[in-house]
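Form predicted on its own, single chain, as structure tokens, below.
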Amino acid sequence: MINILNECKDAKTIGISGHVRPDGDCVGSVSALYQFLKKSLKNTEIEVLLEEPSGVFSDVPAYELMTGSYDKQTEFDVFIILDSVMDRIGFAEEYAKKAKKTINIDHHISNEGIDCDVNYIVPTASSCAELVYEVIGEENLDEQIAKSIYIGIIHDCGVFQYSNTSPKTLRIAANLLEYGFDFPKLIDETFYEKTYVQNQILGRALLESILFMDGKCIASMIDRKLMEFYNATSKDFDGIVNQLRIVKGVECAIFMYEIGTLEYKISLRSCGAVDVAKVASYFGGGGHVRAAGCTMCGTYYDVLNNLSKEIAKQFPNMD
């Protein structure tokens, strides 16, 4: 484990970022570490360089700093990348590459730790937030930091239902709850509650989904025309792939949405029989055994056929 204060002790400027299209783990991790460093290094300028997350995270501390832009020409003494690799942090990448020191804290098995000077990568951790908890230290928590870490953990382990939930994860969560924040409200607002438009999009995705591989796989797609019809953005698609995954008999779920002409953002989920990290990695993406993603080009059916070929390798008796 790294000593984050030692790594930052001489820094006058610190930047913190995470991956594009930040999810709950990314948002919670960035928020928690920002708060801790801001409290611990009072004479250091600390900046958050993160794409604007979904509005469901608006109550997370430091959310207002996650604007998706940064107009200063700062050359950071230390730049910290959370829950990601260097080439997935969007506009923040140019600042990270110019920093005097780079630190990476991540839990993705696809992260080989080659981008940064200092790496703390633990693929067995439930989430990046779990690693941030360790780096900060329980003795340095307060209610707001604990709240941020809790959000990160629950979003990456599916409110403790995914297989990446370990006894250690549950012990950490129990410690966090000691700080007294309203955790049922957090779960409802950031995990389950949806707008009317989000529910409409979810309904369309389920209605137009297709089963294949003898019902072991399911796929659905939202194109730009449909996004424009509902005035929806990628932030309205949270939870769709997980809803597809829990269809009875399904082992692997695919959800994709169009991000450009013949270009799709792919989300993959597995119930255990398929290692979707291998599938995503083959197409230049990454993630975990049961949750991964990538970007692919082609028609919807071309993309689906290419994904199917890689998935089928893990179902040797299926066509």
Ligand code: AMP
Given for the second form:
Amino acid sequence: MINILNECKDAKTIGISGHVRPDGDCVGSVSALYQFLKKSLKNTEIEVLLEEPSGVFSDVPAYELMTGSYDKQTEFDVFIILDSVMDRIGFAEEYAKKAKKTINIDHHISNEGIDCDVNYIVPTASSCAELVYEVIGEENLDEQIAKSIYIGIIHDCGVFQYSNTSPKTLRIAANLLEYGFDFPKLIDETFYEKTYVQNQILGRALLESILFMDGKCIASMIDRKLMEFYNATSKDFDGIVNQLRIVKGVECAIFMYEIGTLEYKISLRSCGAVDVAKVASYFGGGGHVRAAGCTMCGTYYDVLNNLSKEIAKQFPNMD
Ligand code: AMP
Ligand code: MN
Ligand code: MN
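Switch from the form predicted on its own to the form predicted together with the ligand and print that structure.
Let us now look at the entire complex, which starts with that chain.
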């Protein structure tokens, strides 16, 4: 465990960041820690350096600070990276690198804990938000902090469905509910609700998905043309890979979308038999055993081929 107030006690300036294309865990963790430090360290300047998240998070307390840019030349006394490694925080990386002290709180198994001066990396935690809860301490919560942490947890454990949900996760969630925020509304609005266009894209991705490796793998891809047709961005693709994964017989799901010419963002999900963190790490990405990601170049079929070869290594009876 780390004593965050002790680590920050002499700091005049603190920066907080998380990974690019921030998800609910990233947004919730940054929001919770920001609010806690803000109320605990009255004379410290605290800045959030995070890409703009999806609009579904607009009710999260620190949302308006997540603007995707920072134009001051601050050399932060302390820089805190949440839910990520150093090289996945985008524009914030240059600020983190020149900070006097860096702190990393994360739960990715692929995070070796070597990027920062102070590291609190717990791969068994459901979410970074669960770790932020511990770091803040139950006695220091308030309704807004509790709500932020709750959003972080539900997004990374699929509203307590995935295997990363532990008894501890549920105990923490129970404590958070004591604060009385409207949790069914949060779950609906940030997790389940889809726009008409998002549902149409999901439909397209399912329709055009392909099964391979005897039905053990499934893949689907959204290209630039389709993104332009629907005027869609990465924020519209949440949940697609999970829908692919639940196809009966599937062990490993691959979803990708084009982020540049012949360049794809890959999402991998596993039902347990395949360690997708290993697959994603091989291609320079990372994540968790059952949920991981990376970026790859080539045609759709090149990328699929390369991924298949790595996945097949984990099915000893297949070639
Ligand atoms: P995604 O498929 O983008 O939702 O990511 C699944 C999980 O893998 C999340 O916990 C991500 O934070 C993590 N992840 C995705 N891409 C990367 C990457 N390039 N490096 C490390 N972790 C990643
Ligand atoms: Mn995340
Ligand atoms: Mn996370």
